[in-house]
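Here you get one chain, nothing else, as structure tokens; it is the form predicted on its own.
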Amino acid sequence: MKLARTILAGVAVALGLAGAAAAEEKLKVGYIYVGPVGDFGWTHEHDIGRRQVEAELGDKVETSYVESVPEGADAERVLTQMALSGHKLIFATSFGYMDAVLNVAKKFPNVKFEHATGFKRAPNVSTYSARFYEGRAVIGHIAGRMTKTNKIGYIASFPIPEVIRGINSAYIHAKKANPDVEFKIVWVYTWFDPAKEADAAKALIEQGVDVIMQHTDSTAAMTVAEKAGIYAFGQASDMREFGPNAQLTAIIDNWGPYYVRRAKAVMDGTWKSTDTWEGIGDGMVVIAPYSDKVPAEVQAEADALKNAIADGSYHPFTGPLNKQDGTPWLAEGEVADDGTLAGMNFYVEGLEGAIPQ
């Protein structure tokens, strides 16, 4: 009987330890980044979101990341390693990771994957993005009001719908603010390459632009603008420290609340495959404080536009609008649907040059 009691006591202790271990098991959350966390742009803001998960969920989670992962085979390798090492929630934070995410997700059906800016989903793959075009409407208006040469430069990364939407939105609102505006666009075919971005900024300045926008991730263009004495806008993050005189404002990507929400959903068993597309009104797109170089009336106009977008009373793609070749697109008062915006592959009327294929 004494031996039986000893055995039972041992079993109880073992079960208690196992239960405690299970209770203490952390959710492992992984992030794969296309650039370095020190880019002070796109990847920097995703990593701020990762750190917010740690700050809000504490010892319930364990996060890790791999930075500067090229889009393609390397991404698939890194995602596989994360899944094999026990990560149950993985965020892939660049458009070009899309097929890699789908391929790896098939092999690990019990792992939840989240793909930023993509459009392909699966039972264990969600997609999420921000309505960056809303922020570009606001900075487009400011650019149109601030340019003196009437020439605005735009450094574009890749000819995908997200980037084309941003160019169109910025141009539409710059043109509304200043009918004489022209856009000069340089495609650099990279998300993060400071040397290429700097060269693009210099080339735009040589063409007479005095305001630069960018859809690339480094602070190189801001630094060039600062040295040249012209204006620029921070991309994905507040880049003011790199251009204290150049930056007029910035579009800030606020990923933290979404990351916290999705981690909690995995922990409480409510995670489902969804498509999330949030903007200014949701707090995912934030406009940084204005430079004191932006006149008070222009700040007020920008705030009015921002607030109208946030409360839904105005949509940045509201007709009348034509396509670049003059073909009617949106009639007076008509608003673009999300499907068209998600697949946008054309310029609006007034933009010069062709979209690279």
The other form holds:
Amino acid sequence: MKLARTILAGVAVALGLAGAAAAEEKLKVGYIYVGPVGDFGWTHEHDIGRRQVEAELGDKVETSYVESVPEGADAERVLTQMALSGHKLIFATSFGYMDAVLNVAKKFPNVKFEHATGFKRAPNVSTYSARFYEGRAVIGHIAGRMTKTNKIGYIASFPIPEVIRGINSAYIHAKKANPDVEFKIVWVYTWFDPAKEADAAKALIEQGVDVIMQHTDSTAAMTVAEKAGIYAFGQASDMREFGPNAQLTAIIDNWGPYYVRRAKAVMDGTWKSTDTWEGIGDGMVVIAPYSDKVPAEVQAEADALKNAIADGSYHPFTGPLNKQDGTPWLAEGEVADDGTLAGMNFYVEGLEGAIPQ
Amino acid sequence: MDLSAISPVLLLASLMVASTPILLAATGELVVERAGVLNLGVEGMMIVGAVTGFVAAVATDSPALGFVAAAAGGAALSLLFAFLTQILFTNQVASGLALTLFGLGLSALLGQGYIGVKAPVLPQIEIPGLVAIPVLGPILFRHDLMVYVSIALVAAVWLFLTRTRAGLVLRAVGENHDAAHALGYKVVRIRVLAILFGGALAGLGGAYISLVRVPQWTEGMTAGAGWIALAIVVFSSWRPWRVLVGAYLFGGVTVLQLNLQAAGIAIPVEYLSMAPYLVTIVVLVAISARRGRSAVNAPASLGKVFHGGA
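If the structure you just shared is the form predicted on its own, then what does the corresponding form predicted in complex with its partner chain look like?
First the chain shown before, then all remaining chains and molecules of the complex.
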């Protein structure tokens, strides 16, 4: 009996504590995702960040997410729903949510919004992104060194500055490593459609490509590359288990620390509308361990490039660089400014084809 | 413009692979709709088929058993729809949409633990003799079994609907369920069977994506294929061979435009990416328009609730 009473008392205390914590009002943090959390790419990594917030801030926060929200009117509905249900900090993790975020933010001035990869801000809307192009420089170099056919395939999603920047950065560094390199770019107009991404990868392979890069969210292209016996790079997440022989390395987006920082800022009242853009040096962009298919010398070169970018001694967009049409862009030693990079809408010299408008 | 970079043999072969999931799902939905039932849950049944097929294929190391399980999985989910709409008389549109949402969630749950797992490979069957025909041989006669099965199913459905008594009864139920009931046909039973058939084929279509086309399991991997299948049924005015044309056009133009891009053909990408939708709709509408009024073939009882059993 005594034991039973002890347990009961313990339960009562626990319940009481839970009640007290709830009364203190937890910060409700919401996330909307463009794909499923199980995409093992872009959305997966945002959700890891969300779980990090829960792990580090414990019962001071309560997080929730809605996955596979299409970009457009539906996003506005989901964001409104989140704001109405008491979320005080909302992360919208896809470029195409931009206008929906701005519209909803106008109606809920007391809710803080954070929009990933966007460029429009408001007093209660921050933007944040990672300098993925720094990672693209590293994998571009590796791709240039590893290709035998000198043809590199690139599965691109939408013609927005972020994607174009990635193509340019990868191309510049592949070309430096291997002057004969040629890029074949396929636009699939989707972030997540495994079947279409797989078809695109197959089309590229039929064109003689032996290294594939992607700027889409699923692991389909990696699986196709593995089957075809060619190389590929993980995108947003480490995709090694989908292509143990194919993956040379991966660009991993590490959002956790930023999410924790922002949630804390809301809690202690220091949150301000900001524009955050961090790269390898800040740890927001991480290069996954190299596959043993990458020779030691290439690994060393890639590491040197990575470290130079991290400590700021080298910028991936350093002149001399011309635009695709041959007009000069950056003079010898000149470095691109963030404004140009954020709005990049042109290919650098050497890339073929036109950017869809 | 240099088209020589694209191998027509490889292109046509991958066209058939890209079209098969939609073709299977659309053929199944065609039978359902000819029986007078509108099941908007194709996407949900496909994704459940994709995951059950994948799980079974991995567990048994047999792609064939995977496809059997996929058909069973899709049919099982459609049984829920049949119960709701045929026994409880719920609204078909709402139930179908709910089925899609439920299927997406259920498949994500079932697929836990199968992410990053490799599925056994479905072997390609070379039809002896025929495969040696130049050009046509490798295009037509070197595919996995499911490609042939999907075409055979279109033929079988066409035969069934137009040449058999049972097919006539099924169509009668779809056109006027009260009259069919008055003649003594079991409207609800026939519709439940049609729904199960549609579910099984949608399941096969889903499994074709997860076992052959990609091949891997990823949450939400059908990514709208079920909706395309639904649209193709309508645009083909409920005729089996037109469904085949529609599915192959859609899949074909999708693959073709990706190949054109990869080969660096100077056509603006915007036009290329809308081409699959545009071409499929224009062609199917054009085929249907020629026949005038009779071409608008929608089953008269489509989507209507049948209370006659009471």
